[in-house]
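One chain comes next, on its own, written out as structure tokens in the form predicted on its own.
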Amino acid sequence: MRKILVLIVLMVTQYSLISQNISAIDIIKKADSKLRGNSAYSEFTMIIIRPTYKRSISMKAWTKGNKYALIKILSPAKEKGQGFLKREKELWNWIPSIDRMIKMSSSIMSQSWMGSDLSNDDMIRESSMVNDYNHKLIKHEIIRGLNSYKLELIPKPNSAIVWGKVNIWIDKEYFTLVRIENYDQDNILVQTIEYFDLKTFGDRILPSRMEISPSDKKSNKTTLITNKADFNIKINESFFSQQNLKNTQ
């Protein structure tokens, strides 16, 4: 009985020590890879609650690496056909409605999606989690029950990121996102991304549900629901095109 106790301690410090000697460069790559794939397909409902009101927005994306996106409206009517698209740093806005393709600015990267709480850069991801920040670990910790690294992000000098700090804590069975906090250049807490209800899509266990939730308006929130994804899918960068953004049903 007494070796049996000797060989579980050894094999807890063992664990032990390999999660303290992973590095935060490491958690945020696994992370990261696992979140985008290689390439991507995701289905989508987003729901923005604001103090009088609350409207539903279904959409479908695709995605190939950090380079390509390329994301369709589907519904309600008035915004459907409505497109985004990211072919390497050049990013467009496809409006049915008015006939035109508009392209977009780094400099509106920060402002509102669609009206949620989620900004052009967190739907299109011109930034990078791995390329555009300085990583640290801070501590292991409990959230929700899961056990998790806690990481600080510091933009790089030349990185085009709003945040002054991001704050993420990524679970360590699954290196999923748990939780990332916002802060402005001030150290000011700007918002909140919750993320719930594990499930598997195709070969991978991810949230299909994320919160955002800003800091200032407390009766605001905008919910992240993934229906489906598939990733690793064949896909052509020729696929995210001008065209295929307007032709794209």
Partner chain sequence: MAWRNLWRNKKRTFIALSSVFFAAFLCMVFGSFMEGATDYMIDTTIERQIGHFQVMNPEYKDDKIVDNFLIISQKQLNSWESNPKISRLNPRIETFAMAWNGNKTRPIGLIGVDPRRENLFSKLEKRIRLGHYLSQKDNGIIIGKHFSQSMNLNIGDTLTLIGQGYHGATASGLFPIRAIMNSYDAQTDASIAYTSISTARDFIDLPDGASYISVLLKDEKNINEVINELRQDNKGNNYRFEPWEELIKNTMAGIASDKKTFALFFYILYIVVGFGLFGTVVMMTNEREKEFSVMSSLGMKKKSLIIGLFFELLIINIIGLILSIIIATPIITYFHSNPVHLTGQMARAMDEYGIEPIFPFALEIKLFFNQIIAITLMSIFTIIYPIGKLSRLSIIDTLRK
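By rigid core we mean the largest C-alpha set that fits within 1.5 Å across both forms. Residue numbers count along the first chain shown, from 1. All values derive from a computational prediction rather than experimental measurement. Compared with the form predicted in complex with its partner chain:
The two forms, fitted on the rigid core, differ between these two forms by less than 2 Å at the CA of residue 27. Superposition on the rigid core between these two forms places the CA atom of residue 154 less than 2 Å from its counterpart. Remark: with the core as the superposition reference, the CA shift of residue 64 between these two forms reaches 2 Å or more.
For comparison with the form predicted on its own, please write out the form predicted in complex with its partner chain.
Nothing else is written out below except the one chain.
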């Protein structure tokens, strides 16, 4: 019975019709599936805002599932040519200015990625919105003029997640993320992530701009703008090699 319901839901949403009987987990699964694909190529710009400076980094990235990723920095000039390679459990950093391919250890994972509000770990996020949380649909809410579902996600007891609670708003029409609020275990808001500017990328519609704001440092912010994204591209595991990391422009 449940299966049929899910099928109907899926069929209905394919035609962008809003269903009143959708469950929380379905919403999450749908949103999640938009973000994961078998493989993708994207170009994006990261803008880091700090009290004393502002930095802009542009890069391109190839990913295949969760296990393979290759990122190349395009600008600024000082960082140009730098690259990151993820192959299953290994992470490598290519620095052309010193001609070194460095294996990154787990202690690097916690550090911020390129000085932003994202950690290295965030960039290759392993945890799953679907599997690691219990989901509850709270209400329907209009955020920035968008009709959204507000869901409350509580991490499962054994999941490797430190948040106490995550509030997530998902667009009713496109099932894209609108806002995420991460709370600690005392219910204090730690981090807010907002999604803007829906655009068509290949076969799907996604927000092209993401802003991450830590709650304790009001003047800090990281913005990620996706300039281009292609999904389900043809790419082999062999593409993700140190050689390619060095060579790719």
